[in-house]
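Just one chain follows, in the form predicted alone, and it is written as structure tokens.
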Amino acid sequence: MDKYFLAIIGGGPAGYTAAEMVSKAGKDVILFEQTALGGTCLNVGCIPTKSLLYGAKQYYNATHAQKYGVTAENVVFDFAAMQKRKTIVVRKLVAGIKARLNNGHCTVVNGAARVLDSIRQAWRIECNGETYEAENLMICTGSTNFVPPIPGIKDNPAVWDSTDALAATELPKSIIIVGGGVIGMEFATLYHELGVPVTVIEAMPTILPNLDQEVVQVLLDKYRKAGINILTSTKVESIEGNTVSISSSPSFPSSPSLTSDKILVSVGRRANLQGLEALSDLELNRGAIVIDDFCRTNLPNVYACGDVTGKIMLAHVASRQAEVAVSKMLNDQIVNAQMVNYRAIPSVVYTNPEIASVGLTEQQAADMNIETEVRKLPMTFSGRFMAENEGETGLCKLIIDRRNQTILGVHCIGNPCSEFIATASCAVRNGYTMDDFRQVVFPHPTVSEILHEALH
């Protein structure tokens, strides 16, 4: 039986990143993936969603082109063609991952892996009836859609999760989205821009509750004005067929029922621990694997990366965790051996306009008793933004530590803020002061200049 330096369960961003790094270092690695390389993000998450959103944005821009002196008549979209393009994009990216792992040190096994035990200083894993041994084990099993205990969800053909929505070949005639988080609001954007009546039901007092609420309010005002029905502080009591019964809320003082063609439930994800039942001593916290600063678990030579750790469920976090874990595994032979800096993780919500943020929000800083100074400007202070976003205002907001003038957080709404939030992430990660950041030269004209303008 061959013995590998590392066995990885899960071929998502964490898993394939780790496999590529280990194999490039000349060590033998085996990667187990139950479905397709790329994990949730590439196959049923980030990439297919953004492919469809981009198609919807093209249609939206064409039908609103008169703002820029362009008349487009008889504009139509083909949802089946959008879906076909989405599939092609995913296939190409999966093929790219396979090519990166196609070397003499990486073995990829397609199937559901199961950890057996640890003997002779090696972990044993079973997959497809075969047993494999590895010196180190990395758990990258990701997460699954959380199904809330709402009566009427199970086995209801009218109820979708995000995977069902991405696989649909036809648009729903109308849709209720349960959950106003990132996934819910991105799907609300997609369907609204393609002409589908949308209702969003969120139990919290606001949509996107983890983001800076002043920024979120800009999106909320626009979407409500555009006709998206957004109900906050509202709970779903039950679902029967196409009918959703909700609790009383500020929008409905009574407890009415709402009906739609489809009901998309997107209320979060939970760590996937499938295949790890033999690891009875593995330390968990709220259903996720506990890791240290270098992604090590409490078990010897066992690492965990990605959504299964319950840290921040983003693909780029998973990739960074894998870099840190492999570097530690290889005795810090690689430059990337530093710890993951969760304080400076950028995040993006691909609504229209986009929201991008990094670091502390104003509320989070207040909760930590940090005295702050807030600098903010409408995005219209950027000439490039004005030229390309007719009728939009946007907002750029910087959270500054008043004591030492360090930049603690940056929060923006306005297209294309996703493309320059990494600049702000560098400032937060490296502890830039306002004076430090003022010395960064931004190209003109770009929307990114708003970061510089907000400092003055």
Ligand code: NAD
Second form
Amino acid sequence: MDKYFLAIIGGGPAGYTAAEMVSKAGKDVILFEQTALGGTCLNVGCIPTKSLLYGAKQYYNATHAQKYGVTAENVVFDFAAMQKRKTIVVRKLVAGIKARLNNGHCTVVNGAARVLDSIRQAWRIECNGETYEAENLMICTGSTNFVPPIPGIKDNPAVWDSTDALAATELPKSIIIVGGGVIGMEFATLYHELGVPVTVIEAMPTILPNLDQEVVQVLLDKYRKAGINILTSTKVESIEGNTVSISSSPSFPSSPSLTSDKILVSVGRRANLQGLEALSDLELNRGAIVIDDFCRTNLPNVYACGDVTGKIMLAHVASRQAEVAVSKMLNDQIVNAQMVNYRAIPSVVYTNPEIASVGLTEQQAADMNIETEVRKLPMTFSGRFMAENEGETGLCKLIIDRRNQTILGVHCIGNPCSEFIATASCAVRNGYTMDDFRQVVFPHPTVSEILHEALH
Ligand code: NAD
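Beyond the form predicted alone, can we have the form predicted in complex with this ligand?
Now the complete complex, all chains and molecules, led by this one.
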């Protein structure tokens, strides 16, 4: 039996990045994927949602173009056509990954893999009745939607998770979204922009609780004004058919139940540990695999990357972890500077306007007893923003360490902040001081100039 240098379970952003790197280095790698290459992100996550959101934004912009002096009449959308386009986008990207792995050193096996054991310094893996051996094992099995223990949720055709919502051929007539996190607010945006009445139910006192709350407030104000019903500090007690019973809350004191066509549950995701049962000594923490700075688990030659590590469930974290793990595997001399810097991971919420952030929030810095200086400006201080975002104010906040003037965090709301948050990531990652960042030249006129403006 051939022995591979590396066996990877899971072909999402972590798995395919690792497979490509190892195979390009001339080592033989085998990648097991039970559904489709690209994982959640490409098939039922980031890419399909962004494709649909872009369609919704086109419709929304067309119907709200008067503020730019444009009147469009009889604007209609075709949800089936949006879905069709989404499928084509996904298919093309999956084909692109397949092509990248077709380099003579990577074998892709379509099936559910199961770890058997480790003998003679090789990990043995079973898939589709065949046994494979590899010197190193990388677990990239991702995560699945968490189903909370709410009575009436299981096997209820009115209840969707994000995968059901993405697959639906028709729009719901109305929707209740349980969980005002990233998935919940992106779907709230999609449905609202396509004219579907939306109610969001969030257990915490605020939506998007992990983000800068001043930034989130800008979104909340806009969405509430636009008619999205957002209930915070509200818990779902039970679901019966398409009726949701809720706890009374300050924002919703009177009626304890709400009815809608569909109920989307988006209350987080959990690490996927299927197929790993034989690894009984694998160290876990709160259901996720514990890793060190180089993505090594406590078992010899076993690495884990991506959502399964429970670190930060983002595709770009997964692929960066894979780069670090493979670098370590190929060259044990890799230095600490090449580790994943979890403090400089940018994140984006694709609401309209978008929210983009990197580094510490004001609150997180305060919790760590870091004395900060906060620089903030409405986005309207950017000429380009003014030209292209009629009626919006936006906000850009820089969190600065008062002791040494380094940039600890940047938090923005306003389109298209997703496209320039990487600039802020460089500043946070490289420990730029305010003065260092001031010396970076931003092209004019761009919305990114708001970062420069906020420093003056
Ligand atoms: P999340 O953790 O972002 O949000 C879940 C929300 O549900 C939280 O606000 C939580 O307080 C709330 N909640 C939990 N239990 C509840 C209950 N019983 N009733 C009401 N509210 C409840 O999780 P998610 O939105 O499901 O997203 C899952 C993961 O996928 C996250 O890690 C997210 O970062 C990632 N993701 C990222 C993007 C992006 O980068 N743009 C998009 C989608 C998903």
